[in-house]
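As structure tokens, one chain now follows by itself in the form predicted on its own.
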Amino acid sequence: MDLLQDLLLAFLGIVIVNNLVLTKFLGICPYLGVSGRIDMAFGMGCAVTFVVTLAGTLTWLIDHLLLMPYGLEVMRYVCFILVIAGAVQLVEMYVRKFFPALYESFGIFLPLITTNCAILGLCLFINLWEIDNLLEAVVLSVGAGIGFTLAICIMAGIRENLELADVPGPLRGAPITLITAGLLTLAFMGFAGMI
């Protein structure tokens, strides 16, 4: 029961309290760039969730089964980036084959998942937090992806409603988006200390 409780708290912590986008400010580029429409935001969130889950799990395995036993910790960044790039290629091929309209609407943002700092950040946080349990690494990876999806979908919903709002001229577009992102970040930072 203790392990299940720890895993649940870790999951809720990475989704809400330590959301990589809203409290660590990682993954801001796709967060602002693809959050114009809720369908695109959800698709990007699913893609990032798959990539971050695969990358977090595989990098933990590579780190603990290969790099650390042989004293090759200096190769972490290279290995992590290669794993992330491979996972993104899988997602890109899948989306292009089965969802061509979504693939076209993503444009350059789908291949840019490779450089999404939230994914590399999670892999490094798993190492920094000294996670020594594969199950916990998987739970944190899935939670980080769901947290990203939650953040980008909330932002997309707000931005869709802002199109119907009477926003003053100088604040239309990027300014109101950045103000909204800041307020959303403040709201999520209010969860700090709850878990």
Partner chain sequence: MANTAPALKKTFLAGLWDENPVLRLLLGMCPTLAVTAAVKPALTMGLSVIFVLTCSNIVVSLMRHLLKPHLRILMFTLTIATFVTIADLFLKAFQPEMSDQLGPYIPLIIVNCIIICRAEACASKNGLVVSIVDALGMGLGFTLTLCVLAGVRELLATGKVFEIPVLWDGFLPWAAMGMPVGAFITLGLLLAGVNAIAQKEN
Given for the second form:
Amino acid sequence: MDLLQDLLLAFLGIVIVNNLVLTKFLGICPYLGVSGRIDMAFGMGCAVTFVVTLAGTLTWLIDHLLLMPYGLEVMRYVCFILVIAGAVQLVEMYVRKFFPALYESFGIFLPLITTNCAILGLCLFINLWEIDNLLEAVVLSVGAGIGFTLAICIMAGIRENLELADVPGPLRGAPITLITAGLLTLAFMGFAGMI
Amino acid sequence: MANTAPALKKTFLAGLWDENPVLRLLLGMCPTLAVTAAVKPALTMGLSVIFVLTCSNIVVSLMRHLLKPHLRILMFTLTIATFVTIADLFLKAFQPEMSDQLGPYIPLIIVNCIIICRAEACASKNGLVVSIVDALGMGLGFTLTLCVLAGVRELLATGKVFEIPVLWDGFLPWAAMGMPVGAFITLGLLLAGVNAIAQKEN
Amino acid sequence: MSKVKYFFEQSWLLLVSSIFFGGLLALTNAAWQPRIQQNEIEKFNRLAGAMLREADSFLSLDEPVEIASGKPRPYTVEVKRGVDAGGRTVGWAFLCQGSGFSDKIKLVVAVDGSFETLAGFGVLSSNETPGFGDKITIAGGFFQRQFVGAPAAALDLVKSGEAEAIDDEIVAISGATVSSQAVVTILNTYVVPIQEELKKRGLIE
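Moving on from the form predicted on its own, kindly provide the form predicted together with the partner chain as a structure.
Starting with the chain above, the whole complex follows.
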């Protein structure tokens, strides 16, 4: 029961309180770049959730079964990025072959994900927070993906409406998006300290 | 691109203004927002990026004729990850305080779009000299932008710049500038300012 | 056979550079790793030394102390004994951690030689709100001062009270109750179990 409660708290923490996009500035590029339409944003979010779950779990396993027992911590970053790049490639091939419909909807985002800092960032944070059981690492990975989807969808919703607003010339495009994002982080700051 | 002095100068200056990675190309936003609460970490970050960018551009430029198309990105990431690890070890050994403060944002240089973008767009097509000059220009543009942003935020958040007090005694610090919201809004306004100047130029 | 040849044709650069980069990393690591470890020890000693001024050096115990964490796996704590130039025990110091307002807080806690009163704590790393929660990091600030000389027993957090009085009641930083509570909770999790364990080993009375 205690374990369940811990996992639930960890999950809520990473989705809302320590949201990677809004408090750790990870995954800002897609957040500002593609979130113009809400359905695209959701597709991107799903793809990221999928890959981050895989990458988070795999890197935790590699870190704890290979790198730490043999004192190979120096290779950590190289291993992590190779695992992520490999996972993205595998997922892309697999999805294209077996789920063509799914590939149509979010496959185009997959190659972009290798350089999405949210994924490598999460793997590094799992290491930094010294998460020592696999279950918690998996829960955190899923939560990070869902948190990213949440942030990117909220942003897309706001931007759809922003297109109708009369924004002063120099502020159009990225500047107004950044300011909106700033206000959004203020709202999310209200959740801090909940856990 | 030619190897003549004026052409090299143009490549170098492009990184500072016309193709400034942060302000014009909107690349590498993640460290730009995350480490600019004060000038010192921002400068450390900028110098680390210059180091990684220069080294990776040199290596990529040297092996540009040997690259196989489908293994290209893999080679880039491998090269970048190696140099980032070296930079990280260096900071841990000689600047432990900065290393603690920057934490995971140093390894995150690996996925900083600037570096992979320059490897792809410049170093894999050009000779050694052009690649180095391009890396220095881009890196310097990135560092300067980071320092400007960090300067504004540190000044308003603490009344200090580079940890030296500059504002009057009774100054009430704007704590919000040191938090994520300050990062987003300052960068938004900075970009708006740059847009306004660019529109006037045209 | 041709498949093997094709494989090497395509990937020889990758293999060669992997070996090259691996070697490069191994060299750098070998050159700088001792220094990195030295830095970490020095940081601990600096923080702990500021609280236990008489201590000349810090020695590790033979075996780390394990304490219950509420999770399946107990925390392992490296407790260090601060000794003066004559080899006399002047205090104990250890590293502990817990979750704060927005991230993990890592503290170095120092206790006097008989493990009866706290000698204070220092913050190793934290990410609390600037202007509010980060007041826990101010060395010699009103919050940290309340712990110097406080009993090494369960502490209580109160929202208002006499901050100058040194007792088991800690007055919270106004506007940062969560951060203050986090520090008190971390201390409560570690201090008493370590005291019991050290007693069991006969290192203190």
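The term rigid core refers to the maximal set of C-alpha atoms that superpose within 1.5 Å between the two forms. Numbering follows the first chain given and starts at 1. This structure is a prediction, so every number in the text was calculated from the model and none was measured.
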Has the Cα of Gly182 moved 2 Å or more between the two forms, judged after a core fit? no
